[in-house]
Every structure is written in structure tokens, then in C-alpha cells.
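To begin, one chain is listed below as C-alpha cells, in the form predicted on its own.
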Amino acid sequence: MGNKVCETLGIEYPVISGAMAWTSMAPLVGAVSAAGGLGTLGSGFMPKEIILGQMDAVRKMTDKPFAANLFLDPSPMLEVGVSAILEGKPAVAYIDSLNLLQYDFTKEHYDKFHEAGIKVVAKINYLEDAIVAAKAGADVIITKGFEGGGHVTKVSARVLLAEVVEANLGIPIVASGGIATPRQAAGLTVQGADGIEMGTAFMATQECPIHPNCKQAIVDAIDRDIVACGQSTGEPSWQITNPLAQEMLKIEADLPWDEAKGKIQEMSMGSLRAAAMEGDREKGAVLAGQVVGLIHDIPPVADRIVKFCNEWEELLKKDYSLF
């Protein structure tokens, strides 16, 4: 019996690469794609012509399947999000959300892309965002947990995963948060997943366009040096810790929240980009997850994924037992 989540998506392997801001840009994405994967653009926030044209250099790279990624919250940029996948027509629609789904809301898009011959992903944060993305038609789920890099969420990646799993929702389900191995991925498989989603992982490899310096820094970086930034913005993220992040979890110990909100953004524009563009390890900000202390190399993407699943189904295949 063939695998869930390549059978649904058309691809050789069960892995999918997060959509990560100046990050999973075409020369990542391609190679993930090209390699058997799921590559996911990072277009959540990118201006139309600009999506248009990371699809384009994608697939001058591959003909194999990809995603283009969007957050299903009401604003401008979702119209333009949907505006560009809808003309660009990748196989897979990637869709985040910042808050809870709204049914109504959820599938009147998720019809969109299905009348256009686009599959939908689903990453999801609750259990109830699950269900109301299976109700409406998700192809697969993500599951991201607390542990993943980017956006905090709440609920803990291997949590999340059982609570979706035990809810039988009928499609399948990619765990994501934390992985870097594949001893992590076969113990999710026992657990039900049918396949994961890698992002920090992805962003120490050869073929990601992000600065070498940003690369070495998730090498150098151990489990202890991730901390949560922002959290007076309400959408706080996981980064690398450096004297950007130090001043600004200062900022937000000493002020009240309301005033150093605005400090907090104020710092943040621009400073992903610095890191990710310019290299800038002491004001850029490197948003890379907890699995860091995971990651000791920069391989080739292909290592990620085809090296990497033959030896998670190695790992399957030894006979584990409690007596």
C-alpha cells in the first residue's frame, strides 16, 4: 500500500518543506520539489508579480508538483494570494492561518482552488481548526506544533499530532515541529502520521538561497539559544538568540505591553530580510525552530529527503518490542 500523502500529492516522498519568508524561494523549493518532496514557496506576503515569477523559476527548475503558500485570514494580501496561485496553478495551495478557521470563510476558498484543479494543504494549529479543515475539504493537514520555528503556536507538536490522529478525520496527516531526523519521523509514523514537514532543516542545506551566514548559524546554534520574540505583538516568533533578540525580550520585560508593541515592530521591519539577504547575525533575525541543537551540517536537499527517507524506513523495519 502506497503512501498517503504521495499518493494525494503526486509526489515520491512524504516530506513537504515549510513556506518560510525569504526563504523558500525558487532555488529551495525547486530542489525540494526536484527531489522528490513538496517544495512550498514562501509567497504569504509577496506582491503578486512576485509569486507569479518564483513559479516560473520553479519550474524551469522541475516538472514535479510544488505549493505556493497563503494565510486564510481576511486581508489584502490573501485576495492577492489567491489571485496569484489561482493564474499560476501550482498543484498545491498551502494554506496557514494566524487564527481560528471559520467554516463558512475556510471553504468558500478551499472550493476556489479545487474547481481549479488545485489540491489544498491544510497547516493547522488546534484541533478544532482540523476539523473544520477536513469538514471543508483539505486534502492533508499539517499539524505545527509548538516546537516548529516561525510563528509560536500553543499546543505541542507531538500533542497535536495524537489529538488529530485519535479525531479520524479520513485524509492524511503531515506532523510538523521539531524534526530534523529520521528516527524523529519513523517514531511519528508509529504514531500516525503519514508523513512530516521540515523547515529549519531546509534552511541549513546547499540549494537555500538564505545567506551562508544565516546557515551557520543554525549549526552553531544548541537547543537553548531559540527564544520567543514578540509576544507583545501577539504574534511572537521563534529566532535565533543574538543582540537583536536580547534588546527586544528586554523591551518586553521592562515596558508595558501596549508600548512596547510598537518598539517591537518597529525593530522587526526589515530584520528577517537582513539576516536572510545581508548575512547580518547581530540585527537580522534568523527564525529558525527548537530542532536546531539537531542540525550539524549543510547537506544537499537531496539528503533531506531521499537519503533521509531510506533510513526512516530502515528504522521501520527493525523489530521493536517491549518484553
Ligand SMILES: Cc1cc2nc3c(=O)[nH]c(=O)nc-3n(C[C@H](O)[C@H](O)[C@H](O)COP(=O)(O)O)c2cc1C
The other form holds:
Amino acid sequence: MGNKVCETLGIEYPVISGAMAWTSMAPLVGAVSAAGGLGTLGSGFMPKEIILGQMDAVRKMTDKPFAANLFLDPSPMLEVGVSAILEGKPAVAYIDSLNLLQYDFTKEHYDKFHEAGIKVVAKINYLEDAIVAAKAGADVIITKGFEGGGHVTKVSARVLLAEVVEANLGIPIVASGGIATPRQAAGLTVQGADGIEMGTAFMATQECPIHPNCKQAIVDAIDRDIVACGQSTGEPSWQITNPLAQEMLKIEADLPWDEAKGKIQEMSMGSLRAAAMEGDREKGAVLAGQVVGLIHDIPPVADRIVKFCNEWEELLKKDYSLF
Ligand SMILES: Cc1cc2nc3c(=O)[nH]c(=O)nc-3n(C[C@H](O)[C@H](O)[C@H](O)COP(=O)(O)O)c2cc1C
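Alternate state requested, the form predicted together with this ligand (shown: the form predicted on its own):
Okay, now the whole complex, with that chain kicking things off.
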């Protein structure tokens, strides 16, 4: 029996590595796609020439399908992303959004990619968005739960997947948020997922081009080390607690929201880069999801795909009958 995600996206294993700004760069994306998964460039905030350069770099590593990310929110960044994707033509446009999807706007953009022969993977945070994405013609839906790395959302991965599965939208569903083990993946298959997406777990791989200190911070962290910073900006994200995160939390607790917002935005500038590129675990923002407590090593990417899927498949062959 074939796998619907693999057939739709032309990949061998139903595993997507999530878009991660300034983290899922070509070395990780190429490694994931070469191993048979779908690698996604974290291109949502990149200038066009960097996106195109990153696509070239991935193509030097593999001729297999890969994806590029954009945010479907009206902004100059969206136009940059659309034009880079239409010109660079990755196999897949991986589309996230910080706001609820509007049908006409969504369809107009999906149509542009489809006309160029590019598949659309829609990452959604709410059932309502899944319904709009499916109606607008998305090829695959990723249901990203609250616990997943990156922007903090609202609905848990378990509830969101169940909602979208029960809605019978007729397109493959990829579960995301808090996944790091084959046993979780097997459970998600039973719950109706056709594939999985992981973000944080792919940061802790040999090929991910972030600073080794950042990977080690993920391995060292436990579940309660993950905190949500940036509530005052309206776009909070998960990060591993450290002096920077504690200072941000204190500012947000002590100051009126509008005052805190400016300070947090100032502190956030360059802090992702300080952690990811320069390895500053104290003053840098080490973004990662709640799943850190399940990540204990830094293996090659292929282990998080091929070995992972072999174990996932083995687990599904076991007898889990209740009586
Ligand atoms: C460091 C980091 C940066 C991220 N940046 C983006 C981004 O730019 N665009 C996006 O769509 N999602 C982004 N995400 C979310 C991931 O693509 C993915 O959905 C999420 O990490 C899955 O949850 P997990 O980390 O629990 O596996 C980011 C996640 C992390 C950890």
C-alpha cells in the first residue's frame, strides 16, 4: 500500500523537515531530501537573491524534491517569497501564515504555484484554516500544534490532528508539533496522519548548519526549560530558557504591554543569529519546541528519516489490540 504523502510529493519517506528561519538552510534541506524526506528551506524572511542561492546550493546536493517557505500574510516579504519561488521553482511551496487564511487571497496564491507546476503544502494551526486551504486546492496539509517549535499557536497537536482528520478533507495530512520518536509517529498513524513533520529534532542533527552550542543546548534541555517569549508583540515564540529569555519574561511581566513590546523587539533583533550562528547560549535566543526533552543525541539526518521510518513501520506491525 502506498503512502499518500510520498505519492503526492514524490518522496520516499513521509517525513518533512519544517521550515526554520536561518536554520533550515541548504546543508540541512539537501541532506533531508537526499535521504528521501522533504527538506524545507527556512526562506520566509530571506531576501530573494539568498533564497535563489540556497535553492542552487540544495540542487548541488540532490536532484530530489525540496520545498521553500513563505508566509501567506499581506506584506512585502510575501511578494519577495512568491517571486523567488516562481523563479527558483522548488518542487513544493511550503506555506505558513500568522493570521487566519482568507479564501480568495489563499486561492489566488495557490493557483500561481500550481500554474507553475509547484505543489502546495499548507501548514495550518486551526481547523478553520485547514478547511480554507483544502478548498483553495492545497496538495498536503500540515497540522502544527501548540507545542511545536517556532511561533506559539493555540491548539494542541493532538486535538488539531483529530479535528482535521474528522473533517475528511480528502488530502494527505502531516502531523506536526512535539514529535521526535517513531513510537509517537506510529500513534499518529493510528490517529489518521499520513506523515509527520519535525523541526526541533532536525536542528539536533549533524548536517544542520547551526552552531554546535545550539545543538547541545537542545540535547541538554528538559521539557520545562521551554518558555514562550514575545507575548507582547503578538507573535510569541518558544525558546530554551537562558538569561536573555528570563530578562524578556521579566520585562513582559513588569511593564505595560505597549512598553514591553518595543523593548522585546529590540532585544530580539539579532538574538536568533547570536545563538544559531555564533553559539551564544546565554544572550542568544535558542528557538526550540517543547519536544527537547525527547532529544538526546545529534545523529546524521538519515537516522531521523530512514532509521526512524523503519522503526515506525516495525511498530505498526505489532499487535496493539486491546482485548
Ligand atoms: C528555530 C525554529 C525556527 C522556525 N522558523 C519557522 C519559519 O520560519 N517558518 C515556518 O513556517 N515555521 C517555522 N518553524 C516551525 C517549524 O517549521 C515546524 O513547524 C516546527 O518546528 C514543528 O514542531 P517541532 O519543533 O516540535 O518538531 C520554526 C521552528 C523552529 C524550531
